[in-house]
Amino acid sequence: MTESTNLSCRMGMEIPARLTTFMQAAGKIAAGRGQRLYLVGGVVRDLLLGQTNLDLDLVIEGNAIELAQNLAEMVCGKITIHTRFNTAKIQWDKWSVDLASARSESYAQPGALPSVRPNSIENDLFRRDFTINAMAVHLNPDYYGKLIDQYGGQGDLKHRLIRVLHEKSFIDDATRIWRGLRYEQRLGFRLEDTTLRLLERDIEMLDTISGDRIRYELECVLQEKQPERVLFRAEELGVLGKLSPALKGNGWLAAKFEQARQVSSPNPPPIGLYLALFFYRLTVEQSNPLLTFLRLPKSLAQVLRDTISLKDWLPRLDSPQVRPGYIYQVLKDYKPLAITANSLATDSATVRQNLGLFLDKLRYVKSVLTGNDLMRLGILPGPRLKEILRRLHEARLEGQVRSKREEEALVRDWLAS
């Protein structure tokens, strides 16, 4: 075990005196009663790197939900519980904070959630991922700040290597194949050569982890800065094809992510717009099972639905003679973002002329008569009525009404004629 490092500088530096302030408050509480805590994961990883990480997780020797009780109080934060693992989240003000109890894991099957005990933090990290997340702080106010790495974490950040710590680490859980291409492409590491190894022998143990786990992973990537850098690495290693042999992570799609942060900029592209790109060159065929698979939320789904039925009608959008009523009729029960997502593949810029119109201005376009109104004019209700709303609604996207005044005149006209 090494604890030759203190990193109680660099957490002064790099997390807020208001987050700094309760871990030394929690270490001493641990420490009366004679338990041990701990800071652990990627928030470590991240102070030897010299970067800002707020999301903190704390382990302690002990029961984590009594201890998380106290601090809750002490801050006046709000509490969440998960009594099966034995930890806790507090929130106040604008922080949260995650503690857990010090736990070994087992696995009784490849892919399956681990059962887990409760044992001591060397048992705790190495149950974790890789060796550049396994590593700990202490908080206890004699060993404050002093870091344990017995693992071998800081040498791997040294070397910019992504490690696991044993060879069933991805047949416990193959999510953590994502994972590693994950932190491989964000940090600019490479796969350690054993574990890039291990990585290409377990990748059929993918097929142990459900849906749900696996769109999980794939929404981490979709929020990773470059997305596309970890979409590319994961069809080279062939971890892609697992998901769906179709889906492509080249450059084509590279170049149509940068178009969606230069559109979505200055914040992130919605990860429903990622995905509908990432799913775009796929048939019906192709895309109902994996939507069935990934169990994504129902607007979601009719989003990628949309963006792949949609291509079909971009060829009648391929002039620039297109009427705006038309292009209205064609594109409005469309999602926006299956909209947009064709705008941006699509090569015809007359297309993404004609989608833009509608996405900035035809789909805001309203009549100003109602029913009601066309009924005072002596219209009854009915098909009639519901015509001639329609055609006023038309009316006004090819511009031959702007005003209330307009719209009686026009439906007067329709009335005498």
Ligand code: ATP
Given for the second form:
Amino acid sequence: MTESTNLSCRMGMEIPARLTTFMQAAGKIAAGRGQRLYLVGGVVRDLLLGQTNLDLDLVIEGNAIELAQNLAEMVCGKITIHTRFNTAKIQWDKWSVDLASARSESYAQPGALPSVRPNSIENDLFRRDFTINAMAVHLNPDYYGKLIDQYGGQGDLKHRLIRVLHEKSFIDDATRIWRGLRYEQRLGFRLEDTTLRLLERDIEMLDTISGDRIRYELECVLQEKQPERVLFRAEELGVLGKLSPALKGNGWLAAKFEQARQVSSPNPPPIGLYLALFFYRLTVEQSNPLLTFLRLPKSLAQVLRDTISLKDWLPRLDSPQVRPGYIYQVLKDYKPLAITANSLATDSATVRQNLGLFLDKLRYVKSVLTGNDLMRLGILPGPRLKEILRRLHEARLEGQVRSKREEEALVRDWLAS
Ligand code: ATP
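Can I have the other form now, the form predicted in complex with the ligand, not the form predicted on its own?
All chains and molecules follow, beginning with the one already shown.
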């Protein structure tokens, strides 16, 4: 394809008519104001790859918020504005479109968030991570569908290469290292030679990135179809080691992620399950600083802590003779996701069976008699009543009683003896 590639046909094929009509109308409004409007980023890359992507990002050489307000009115949609970044999101029916003003960026120091200035589309594309993500499609009526590819994105797509736009790219923003590995593995591309050399040279720059931003990158990795490929590559290039030398992305992880997909099918596994398997082989001492650094949401951090501490209990569940009441006592305070992670990670079929018994059955078992019922049977409130409730629950777990009547009979037996 040449400089004058036109993607209007492909847009018609890959993007629903409601969205193309929207983009055409937006292009008309922009043109009426003497401004230029573009479709940019991942959706352009995916259009050229023949893949459907409905994450529409529009960039205007002008005021994005003003245009977004007009467009939201046009579709009777909801608008969310970020004045600080001069961006807006429009949502209507099941659709969502992001709008930004074309801008250039400069970095006061590596890893800092950039200062931004309004600018041309050319400079807006230059601030982007990789050539394959630095293309735009003109949306003004006179040029509708025209591809803007100043940095060789099409050529790199053809040669299946991930290439940065300039040699300071990873220094400015080292999260691009993680992004690069993600695209490389998702698309089955390879890091272009100079880009690979720059990545290896600048790997230390990952230390300039906050835990919040690294956590976001990890979440993105774990939303990929096969996150293990990215983690394996990250280990190979020393990127994982920057997070923690104890983290491994090797074949064990790939096998466990695959099993996680099987047990979660038809849906992808929750991120928490992937993370739990990823953290599984760490000790408490190795995981604690990581949990602090990544500032994971409380309940997710608890899943990871539970996953690691449960490992020590598994040998006690490694016998077919373990009683259901005991299994329940051991597992009742652990997060279910942590138990699932241990069940996938263990080599023992017996442990897996006992964990499965808890997850599928024991955790739902309840006795029917309440404290009030017991008081009616003549038991006074206090520790004894509590103990009887606990033993009733245990009797249910062990299958000794199956109905309210059997529970009552058992309590009467206890009282008589
Ligand atoms: P995906 O398919 O993973 O969603 P995407 O290309 O849409 O890919 P986003 O993270 O949504 O990725 O970002 C949108 C666009 O913004 C990218 O295509 C890229 O041009 C640009 N971008 C995002 N993050 C960065 C970054 N850290 N540095 C430079 N450009 C970035």
